[in-house]
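Given as structure tokens, the chain that follows is alone and in the form predicted alone.
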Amino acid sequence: MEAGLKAGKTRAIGVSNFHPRHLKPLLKFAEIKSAVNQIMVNPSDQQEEIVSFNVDNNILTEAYSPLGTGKIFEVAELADLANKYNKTIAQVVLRWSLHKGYLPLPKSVTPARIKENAEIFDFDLSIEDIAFIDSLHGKAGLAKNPDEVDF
């Protein structure tokens, strides 16, 4: 990857699903650090040493997953926050994936739904509402861990 960047083929380096057991020695021998850190962050998991690890590295994590694979949507408290701010939970979920820092990356092959993802900046979320979300841990899921997963 170090030669494709330094040929001009790629624009950056990044990873996926590395902790900092995986990060740490890459650091010590990569020329070029990665640039971003693809992770499953949402309000469910924020994978907390991670992403502490890639901040402290100035690694930007990338939240993919950022609804839970759809499963946030099952959290209904999450419903009367998008009322509050007359958008949809994802608007929400995704408005907080900005505030905390992350850059989610939302899927969809919706016209409708791409358009909405897109709609995310013209609101903030309080501290009290962010401090709110943050407390849903658990509520729809936990990422697997790489090491235990049979890719």
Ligand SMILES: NC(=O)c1ccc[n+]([C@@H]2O[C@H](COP(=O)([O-])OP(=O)(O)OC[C@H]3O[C@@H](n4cnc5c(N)ncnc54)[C@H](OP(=O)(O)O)[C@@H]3O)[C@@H](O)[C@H]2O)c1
Contents of the next structure:
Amino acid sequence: MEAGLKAGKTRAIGVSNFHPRHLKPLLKFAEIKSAVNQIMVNPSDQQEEIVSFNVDNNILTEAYSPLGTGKIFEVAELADLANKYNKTIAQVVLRWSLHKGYLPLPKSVTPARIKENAEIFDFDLSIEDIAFIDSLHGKAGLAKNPDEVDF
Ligand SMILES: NC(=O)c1ccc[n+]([C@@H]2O[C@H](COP(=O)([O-])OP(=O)(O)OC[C@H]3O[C@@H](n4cnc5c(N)ncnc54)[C@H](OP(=O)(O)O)[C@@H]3O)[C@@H](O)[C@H]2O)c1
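Okay, that was the form predicted alone. Show me the form predicted in complex with this ligand next.
Now the complete complex, all chains and molecules, led by this one.
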């Protein structure tokens, strides 16, 4: 990837699903630091250890499954919050992701939802509501740790 970047074939390089134990050795030998670490992050699975390592090392956290692969819609508390802002749950959750400094990567095959998911730049969440969403960790489950899965 470094060769590709030096050859001008890409503007930035990065990694995915890297935990600090993977990033630490990489940071030691890499000539060009990863610009991004794409990991699963959403209100129910906040990956604090990885996010904080990314922040400390100036690596952008790209949040995949920012809607918890659809499970976030089961969190009843988010419906009230969405009503309060006259937005949808998806928009509130994606706005939270941006507020946290992540780059959310939602997926939809539904054109209306793709449009909806982009309409998040005309409102802001209050500090109290950000803190409330922070408190939802675990509410719609957590991703498995690959080190602990018996493949
Ligand atoms: N690096 C990795 O290891 C890794 C792993 C997993 C995923 N990813 C990436 O992350 C992207 C997104 O993750 P994901 O697909 O796992 O989960 P996600 O974006 O959190 O959730 C996708 C689900 O939410 C639904 N959805 C999307 N927008 C919605 C809206 N506004 N209202 C209601 N439902 C909505 C989608 O339904 P419909 O599509 O039916 O509209 C789909 O069922 C993927 O495209 C993939 O590229 C990366």
